[in-house]
Structure formats: structure tokens, C-alpha cells
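First, one chain by itself in C-alpha cells, the form predicted on its own.
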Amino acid sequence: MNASWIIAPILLPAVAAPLLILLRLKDHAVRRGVSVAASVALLAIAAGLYGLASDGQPRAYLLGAWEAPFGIVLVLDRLSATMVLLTAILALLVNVYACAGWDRRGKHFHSLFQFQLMGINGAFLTGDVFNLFVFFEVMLIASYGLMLHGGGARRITAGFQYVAINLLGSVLFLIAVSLMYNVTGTLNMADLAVRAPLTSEGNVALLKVSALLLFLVFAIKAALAPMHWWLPTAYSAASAPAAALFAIMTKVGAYCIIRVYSLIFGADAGPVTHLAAPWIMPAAIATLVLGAIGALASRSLAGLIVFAVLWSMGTLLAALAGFDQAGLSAALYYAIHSTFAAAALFLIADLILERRGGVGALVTAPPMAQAVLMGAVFFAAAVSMSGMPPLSGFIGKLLVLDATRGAALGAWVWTAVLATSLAIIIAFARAGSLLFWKAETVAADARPAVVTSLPALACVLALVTMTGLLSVFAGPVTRHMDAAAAQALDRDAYVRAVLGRSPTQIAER
């Protein structure tokens, strides 16, 4: 596999999505087959690209052979390869789960699903800020459709709020991009990394405004407080497969913060060095607290899960706030863990809802079918998400605490993480008690009839197993994350891969 394959994770879903629409496939089984086959192919390509990136050499793909920074460029390194592989694994499992029945509850589910993957993969691979905006729009437009999939008044209301906040984010993104281009004359990330430190004194203020506007956009997508309010409403109202796929979308926001504010506005960026860093840690602590309070106050299983997701984003963002290798490595490990744990919980909640006869509130209900199996997978996923041993959440939390030990607000982070972890544990323990221990006595024929879907159960078990594997292979995984973090902080290597020269050589010319 060579650098020409870098475009494949974008091109494959970009072809599959319109194909599913234009062919007007009447046979639902054929549509499912095409969509799942595309997801399998995406996983194979992502694994190949991850292997290609493992040599530590960033690679650029110049579309149309236009020389950077004038043409469109895609960049593969350990960081982007890791995120694309994570997306591919999640996409395949969620797609198979949706084929158990959710995809029949609305039109064009699989087309929207593929367009969503196109936008997500494009955001991870692009080396250009404007094309990052373009892929954000592709991702968001597809997510609007997935958000409303299945209909219902509650979903439409939540979808309106979701669309409104993301449209505002798009406007701010476009303004930021315009200001950045006006000041620097470029939107290529590698070129911006060279030009940002050289910004004239009269234009520094405009560059700072554009950088902070971009941070606001990424913070909205990452659900960083106080821009978090859209997430609980949107994710709790979305269908289970959509919510499970959306687990990666908050990581897109975190990825963009890492990429832009370590490459363009990172170390040695002159007057805009670490411009966003002072804002991240306090906001991450606030996100931790708000997520824990929301989880304790939740009266439904879906509400508990979405606030646990919000809490996990606070933990992740606290780790990356220092923009050092230890922090970024911890953040990447935690991002992988929390994506699998959150997706598993969303799908488990759907299975539990089905087996409780549609009762989603955390109240006593008739005993559910397969209570032992459902209880076991819920327990494992809850243990992982809340950060209890021996699963990956515990290891991820330890990495985050170790990475923030010497930070200026390190004591606050430790206090917030440990205290809110206890709150999350209590919230999940209460939910488990109500779901599985306290049950109303009813006649056997009054219990909801459930048709077991083996593929759906297999997907849930696979997601939970992933959190276990992250724990078993924590040593090799953390070494890979250390390497990815070190490479993400190596501005010179990224610039050389894209522009063919180091920043020093460019400056000398």
C-alpha cells in the first residue's frame, strides 16, 4: 500500500452513498449488502493505512498533482491513521447492528451513513483548513438526516436544536477561515504553521480572533462546556445506531483541537503560541462536573448515558490541555476507550428498551427477557465507562491523572476526575439496580416478547470486548499512542511531508 490510498477512506463512502440512492435498490437486503461491504472494505483500507503510517513518516497526497500549498492536500500520519481506523471499526459494528431493523424505519439510512463516514474521514485526513470546513459540512448534513431517522416529535424537536447550534458553528467557522486567509494568504495547515509565527504586528489581533473563533467551533463539536448543551438533547433523542456512530463525532472536535493548536498555534508559533491552551483546562473541569451532575439527575437510561459521554469528554480534554506528549497520548488512549464504551452503551440501552416493553425511564418494570445477559453486558460497559478496574476506562483515567499531575490546575483536575468518577459510578449503580434487581411481578405472558437478533448482540459484545482488549494490550496500545502524540507535536516533519522543506529552509529562502 502506498500514499495513493490515502484518499480511499473518503472516496469509498463518497461512491457508495450516491450509488445506494441512484440505483434505487428495491431489495433491502441488497442495500444492506452494499453498505456492509463498503464498511468492510473501509476497515481493510484503514488497517492498511495504519500499517503504512506505523513507520513514523507523515505522507501527503496531492489531489490532481497540484503542488502544496496551492492544491488540495490530504495528510496521513499516526494520529490521522488511528482515528480513521477507530472510525472504520465503529462504523462496521454499528452498520451491522442497524441492519437488524433500525435501517428500515426511515429512507436512505445507509446512504446517510456512508456520507457521514465520508465527512468524518475527510476531517481526519485533510491538510487544509477550508477543506476541514467542507468535510465538517458533509458530516453535519448527513448527521441531520441520521438524527431525524425514524421520525417522531421528540426527535424532530431535538433535531431542530441540533441543526441550529451546528449552523451557528458553521457560520463562525466560515468567518474564522476568512479572517485567517485575509491575514496569512493561505489555508494549507503546513503553510499556516510556517506563516503564523511571521505574522506582522498589525495583523496579530486578527489572527488571534480567527484562532479563537476556530477553537469555539471545535469546542462546540467536542461538547466542551459551556458549549455542551446541545449534546444531551440530541444524542438522547437519536436512534441507537445514530447515537452510537455520533460517539466518534465529539472526537472529531477533539482531534481538530489537537491538530490545529499543536501544528499551527503550538510551540514556536510566535505571538499565537498555545493560544487556546489557557481556556481548555477550566472548561474541561466544568464539563466533568456538569456531566456528573447530569448523570446523577437523569431519570432515563438514555439521559444517563449521554451525560456520561459528556463527562468522558471532560476527562479527554483535560488530558490534552497541556499539549505535551504525555497528555496527548493519554487523550488518544481515552478517546479510543470512550468511543467504544459510549457506542456499546447506546446499543445496550436500545436492547434493554426493547426488552422492557419501551420503558426507558429508570423505574421498576416487568422482568425483561435475557435479563442475565443484558445485565452482564450493561455491567461491563458501565464499569468501562465509569473508569473502574480492570477495563480500559480505569487505565485511561490513570493515564490522564498522570499526564495532568504537574499542570497548573493539576490539583483541580485530580479532584474533579476522582469526585465525578464516584458520581458516575453511583449513577450507573442506581440504574443497574432499577433495571435488573428491582422488577415488578407479572405473569409470564405479560412480559414483552423479544426476538433475539444474534448479529445485534454480537455487535454489542464486540464493542464491550474492545474495551477489554484495550486493557489487556494496554502496553502496546500506549506505546503506539506515545508515538502518535510525539509525531503530532513534530511540526517540522509535518511541514516537510507537505511542502517538501522544513520551516527553517523555507524561512531561509
The other form holds:
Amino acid sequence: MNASWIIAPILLPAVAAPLLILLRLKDHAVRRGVSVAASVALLAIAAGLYGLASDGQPRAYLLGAWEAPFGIVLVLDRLSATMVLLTAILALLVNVYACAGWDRRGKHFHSLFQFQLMGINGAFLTGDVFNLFVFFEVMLIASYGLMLHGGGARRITAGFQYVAINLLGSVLFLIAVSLMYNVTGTLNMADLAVRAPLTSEGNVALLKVSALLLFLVFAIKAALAPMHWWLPTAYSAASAPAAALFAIMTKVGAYCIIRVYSLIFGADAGPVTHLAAPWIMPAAIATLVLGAIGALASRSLAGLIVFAVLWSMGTLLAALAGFDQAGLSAALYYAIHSTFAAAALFLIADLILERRGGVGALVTAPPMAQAVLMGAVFFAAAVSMSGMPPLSGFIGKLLVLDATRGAALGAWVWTAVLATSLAIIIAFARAGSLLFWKAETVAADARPAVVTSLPALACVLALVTMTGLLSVFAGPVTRHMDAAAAQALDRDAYVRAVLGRSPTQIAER
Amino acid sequence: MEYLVSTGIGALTASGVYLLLRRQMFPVIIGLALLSYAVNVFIFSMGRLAINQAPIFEKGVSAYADPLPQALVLTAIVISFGMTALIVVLALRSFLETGSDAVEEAVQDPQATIKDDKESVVR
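Next block: the form predicted together with the partner chain, after the form predicted on its own:
Shown next: the complete complex, the earlier chain at its head.
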């Protein structure tokens, strides 16, 4: 595998998606086959790219062989390879789950799904700020379709809000990017990293404005308080497979914060050093508190899960606020964990909803079929999400706490993380006991009959197993994340890989 | 010219933000459209405002209009145009399904979702 494979995770879904539109709507088996095959191939490519990136050398792919910074580049390093691999694993499991029936509740699920993967992979791999905007839009356009998949008044109203907030985000993104171009004369991330420290004094304020506007956009995507309010409405209204895939979308926001604010506005950025860092920590603490309050207050299972997802984003962002190696490493581990845990919870909620005859509210209902199995899986996912041992949430939380020990607001973070964890545990325990123990007694024939699709169940089990594996192999995984974090903070290696020269050589010219 | 362009962008943005904060869907859509116009002009002006300059490379010419913002603005126009079309359709569907064009959620009924899902299975 050489550097030209870097474009494959974008190209493959980009070919698969139009192909899926061309197939006849009635050929469900063929469409599912093509879609799942594309997801399997994506996983293979992502694994290969991860192997390629593990030698610690960032690689650039020049689109159309236009030399950077004149053309658009894609960059593969440990960080982007990890995120692409995570996307591929999640996508395959969610795709198989959707094939159990959800994909038929609306048209073109699979094409939208593939387009979304194209956007997500593109956002992870691109090395150009404007290209990042384009891939954001690809990702969002597909997500609008997936969000509305299944139809219904509630989804459409929630979808309108979701589209509106993201259009506003796009507007801010464009303002930020064009301001950045105005000040530095480039949009290539590596070139920006070289030129941002050299900004003349009169332009520093403009560059700061553009950097913070861009941060606002990423904060909307990452659901950082106070830009979090769109997430609960949108995710709880989305169909289960869409919501499970959306678990990676908040991580796209977190990834962009790591990439832009460690590379361009990181430690070596001179007058614009660590611009976003002071804002992240208080906002992350607020996100933690709001997520926990929301989880305690929610009266439906979907509501509980979306607020738990919001809470987990707070933990993740608190870890990366310091932009040091330990913090980024903890944030990456936690990102992987919370993606799997959130996706598992969304899918389990769907299975439970089906078995409760569609009663999504947390009220007593007739006992559900396969209550023991459902209860066990829900318990495992809830343990993982709320961060209790032995699953990965616990280790993730330990890493986050360890990384924030010496931080400026360290005591506050510790208090917030530990106190809100308790609230999340209480919320899940209450929901679990209500769902599985306090069942109404009804005649056996009145229970909703359920036909379980084995692949769907296997996907949920696989997601829960992933968080277990993440816990068992925490040692090797954290070593990899440490290396990824160290590489993400190494501006010079990134610039050398893209521009062919180190920043000091360029500055001397 | 700088004064004219910047007041134009400012007026568009201010009206856009004002409309975006309305409760009905239609003003919100118009607000988003105005904001995207403002942004397009803004991107355009970020390449420095210049008149009567060569757009592409030509021998013996030293002053150029920056071509990159023009390429960027083209991309931005295409995307915002498509998005505006989408959100108009969405608002229309929402109006037809709920009978109101209020932006906020009308009902919080978790049961409604699954009922709709069952009905909408493609046969």
C-alpha cells in the first residue's frame, strides 16, 4: 500500500453511492449487497491505511499532482488514520444493522449512507481548510437525508432546525476561512501553520477573529455548550441507524479542533498560540453539567441517550483542552470509546422500542420479549457509557482525569466529571429498572410479538464487545493513541510531509 | 468602494440575523439566504477589491485580481443554493405534515415516531 491509497476512503463511497442510486429500488438484496460490500472494502482500506500510518511518518497525497500549497492535499497521519478506521468499523456494523429493516423505511438509505461516509472520511483526511468546508458540506447534506429517513412530522420539524443550525455553521465557516485567506494568503493547513506565526502585527487581530469563528463552527459540530442545543432534538428524532452513525459526527468536530488548534494555532504559532484552549475547558464543564441534568430530566429512552452522548462530548473536550500529549491521547481513547458506546445505545434503544410496541417514554409497559438478553446488553452499554469498570468508559475516564490533573481548571473538571458521572449512572439505573423490572402484568398473548433479526442483534453485541475489547487491550490502544497525539502535536513533521521543507527553512527564504 | 461593499455586507448580515431569529420558518429561510449572499460578497472582497485588473496570467502584466476567492465563492454559491432549495422543501413538508410553520417542535410524542415509521415502509 502506498500513499496514493490515501484517497481510497473518499473515492470508494463516492463511487458506491451513485451506483446505489442507479440500482432499481425494488432490488433490496442487490442494494444491500453492494452497500455492505462497499463498507467491508472501506474497512479493509482503512485497516491498510492504519498500517501505513503506523510507521510514524505523515504522508501527503497531492490531488492532480499539483504541488502544495497550490493544489489540494490529503494528509494521512496516525490521527486521521485512527479516525478513518473508527468510521469504517462503525459504518460496517451500522450498515448491517440497517439492512435488518430500517433501510426500507424510506428511499435511498444506502446511497445517503455512503455519501455521508465520503464526507466524514474526507473531513478526516483533507489537509486544506476550504476542502474541509466542502467535505463538511458533503457530510451534512447526506446527514440531512439520513436524519429525515423514515419521515414523520417530528423528524421533519427537528430536521428543519438541524438544517438551519448547520447552514448557519456553514456561513460562519466561510467567513472564517475567507478571513484566514485574506490575512495569510493560503488555505493549505501546513502552509497556514508556517505563515500564522509570521502574521504582521496589524493583522493578528483579524487572524484571531477568523480562528475563533472557526472554533465556533467546530464547537457547533462537537456539541460544545452553549452550541449544543441542536443535538438532543436532532439525534433523538433521527432513525436508530442514522443516530448511531451520527455518533461519529460529533467526533468530526472534536477532530477538527485537535487538528486546527494544534497544527495552525498550536504551541508554535507565535502571536496566535493556543487561541481556542482557554475557551474549551469552561465550555466542556458546562457541557458535562448540562448533559447530566438533561439525562436526569429526560422522560424517554432516546432523550436519556442523547444527553448521555452530550455528556460524553463534555468529557472528551475537557481532555483535549490542554493540547498536551496526555490530554490528546486520553481524548482520542475516549472518542473511540464514546463512539462505540453511543452507537450501541442508539441501536439497543431501537430494539427495546420495538419490543415495547413503540413506547419510547420511560413508563411501565408490558414485559418485553427477550427481556433478559435486552437487559444484559443494555446494562453492558450503560456501564460502558457511564464510565463504570470494567468496560472502556472507566479507563477512558481515568485517562481523562489523569490528563487534566495539572490543568488550569483541574479541580473543577474533576468535580464536574465525577459528580456528573454519578448523575448519569443514576439516570441509566432508573431507566433500566423501569424498562426491565417494573413491567405491567398482562396476558401472554397481549405482548408485542417480535421477530428478531440475528444480524441486527449481532451488530449490537459487536458494538458492546468493541467497548469490552477496548478495555481489555487498553495498554496497546493507549500506546497507539500516545503516538498519534505526539504526532498531532509535531507541527514540523506535518509541514515537512506536505511542503517538503521544515517551517524554519521556509521562514528563512 | 470599500465603504459601499462593507455597508452592503453589514446590512445583509444584520437583516439575515434578524430574520433568522424569527419563529416562523419562512423568515428563517429568507434570513439564511440573505446571510449566504452576505458571505458570498464577503469572500469576494477578501481577495482585495480591485478594478480593471487581469484575471489570469498574461505576459507583461504585474497586477492581478486574485482568482482564488472567485473560485471559492463559486463553490459557496453552489452549496448555499442547493441548501436553500432543500430547506424550502423541508419547510413545505413540515407545513403539510403539522399544519403550522413554527420552527419549534409542536408535540413531544415518542409514540408518533414509530407509528409513522411503520406506515412509511416502502412496499
